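Just the one chain here, the form predicted on its own, laid out as structure tokens.
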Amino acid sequence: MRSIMLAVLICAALLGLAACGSKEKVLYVFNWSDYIDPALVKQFEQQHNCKVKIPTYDSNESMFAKIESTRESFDIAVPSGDHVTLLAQKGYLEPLDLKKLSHWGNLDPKLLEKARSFDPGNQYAVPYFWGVTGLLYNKKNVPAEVLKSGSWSMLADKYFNGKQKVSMLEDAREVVGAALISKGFGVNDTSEQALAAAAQVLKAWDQNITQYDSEAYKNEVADGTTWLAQAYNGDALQQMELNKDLGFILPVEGSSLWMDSMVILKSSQNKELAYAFIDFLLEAENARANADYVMYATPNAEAGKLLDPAFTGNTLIYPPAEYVDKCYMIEFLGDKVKAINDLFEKIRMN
């Protein structure tokens, strides 16, 4: 009997090794919302036997700190050009390994050069999607008279005064660098002159701003909540596409431009699926797709090369070379950030 029960007991622990063995892998992808097309991920999933899990954050500062001060282990994280650079400084990002990525090839050569401003030698980088900012508005809440100037200056037109129903991002560097373009400045002058006009510019605008968000304003501008928020362009056309009410600016000053990035972290737990996970997403197909999902500028010329265009023509989504001449991409700073982020805080704290 008991040589029985241990030949049972042997089969259950083997059963058991089996069956940890087979266990489904988890991949942890650190993204903004929205801004994957949920089709992919499940073709990802099925493709590969696994769980594609995507935790969200809704500005660079809090991905960072996340990053920073948790014990939970990410694969992949998709920050923006200067926040590459701060993950790579502080040493959480694995090198790239290209041979791993067969699909690299197909990113558009002139992006890939514009990534190096933030990521010297493409070493860390994968570029995912590049736009821009500007002013999402309720065409029923806010009258032409007022849309007409097409400037970051309507954020304080007296339309608006006791209102509340206006909106910014929660991001010092896209608001302060709103104000500073509408003086003309650079996103990134962190000079006494130009940090000053900045805060002129602040303060008469927070005096119609309900909040600092970078989530609520999706559905606030459709629903009335919100007559007119600072926006990303895709998010912005994304409401667009289910609201017919709503419109969106490029302010005639100028804006930020920014790119973002896939990296993989040196804390991942699963580096050759987070590897196939980012190869997947450059196959020229599957890079189409994305783009048609989260409606954002692509960097994958092959993928360019599949897409309507309607989509590539749409000015909002690719703007004109004469209108990205007047935009700045956010770049690293080191310490002398913290200027523009003090201000955001003094202003958004009044």
Contents of the next structure:
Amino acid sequence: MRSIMLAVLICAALLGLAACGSKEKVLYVFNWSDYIDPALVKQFEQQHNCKVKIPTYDSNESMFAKIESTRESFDIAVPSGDHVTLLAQKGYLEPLDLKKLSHWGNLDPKLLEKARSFDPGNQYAVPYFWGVTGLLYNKKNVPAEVLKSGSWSMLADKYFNGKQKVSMLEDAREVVGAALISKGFGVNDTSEQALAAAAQVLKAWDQNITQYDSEAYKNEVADGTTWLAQAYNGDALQQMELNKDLGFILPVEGSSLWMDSMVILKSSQNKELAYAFIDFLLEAENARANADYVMYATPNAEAGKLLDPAFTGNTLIYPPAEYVDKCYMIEFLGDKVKAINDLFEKIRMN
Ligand code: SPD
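Switch from the form predicted on its own to the form predicted together with ligand SPD and print that structure.
All chains and molecules follow, beginning with the one already shown.
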């Protein structure tokens, strides 16, 4: 009798262990919205018998605030370069073990070098996509006459006065950056002279701006609620795929330039799965499919070889070198960023 009971107990314990072992793991990837191909996520879930949850954010600032308050909630995040530096300085990032990223070699060495400007030694960040910021418009609503300057200054065009049809991103670095560039300064210039010039421009633009927003405008430019919107290039191109009346301008004065990267949070409870996910996205064919879906420029050189030449030849995704020369990488500014944030708050709260 005693041996039967013992056998039952052992079986129950083994079954329990098996049930625990087979419990589906959940990977939390904190990402920008519209920034990953859902088919790839599904494929990874099937391959790894896990669930990938992708809570989203619409600015580096909100991503950072959330990570500060609930760090253990996420395994991977996708900050822009300046915020990679900030997260690393705060000690929130896991140093990369490149032995666990078998497809790291697919990354373009030139872009890895660029990434070292915000992540010395490529210690924490796996470049994901890079891009520029410009102006999305609806041809049905904005006459060619207004668009022809190709300049940031069209944000202040009198055509829009009193119409409540213009928006800019909810992104201090992008909004103040655009104003700085329009006055011939770089996006990282926090000198008094530069910010005073930017403040003047922003006041003029603000008369036409209805909202500072990075999400709603995507549908609103298509449906005519908004006629002209500052936009990240890939987000604009995703909308242009759906609506042939939309167009996108890279302003003649130049633009901001940024690179978003995947990082693993030190507090992640699922580091092995996080590595597997990043490595999966680094595989050339997966990186190709992802770029094709999100319409941003990939830093994955092997994926670049697989992309349609119409994609890599699209100058709104891969601007020509002479345009890139007029662009400024958004850099980490430490405490100096406060002057930019304060100016943005002052303008939008006005
Ligand atoms: N929907 C994806 C948006 C990606 C934007 N990248 C960040 C740019 C920050 N200046």
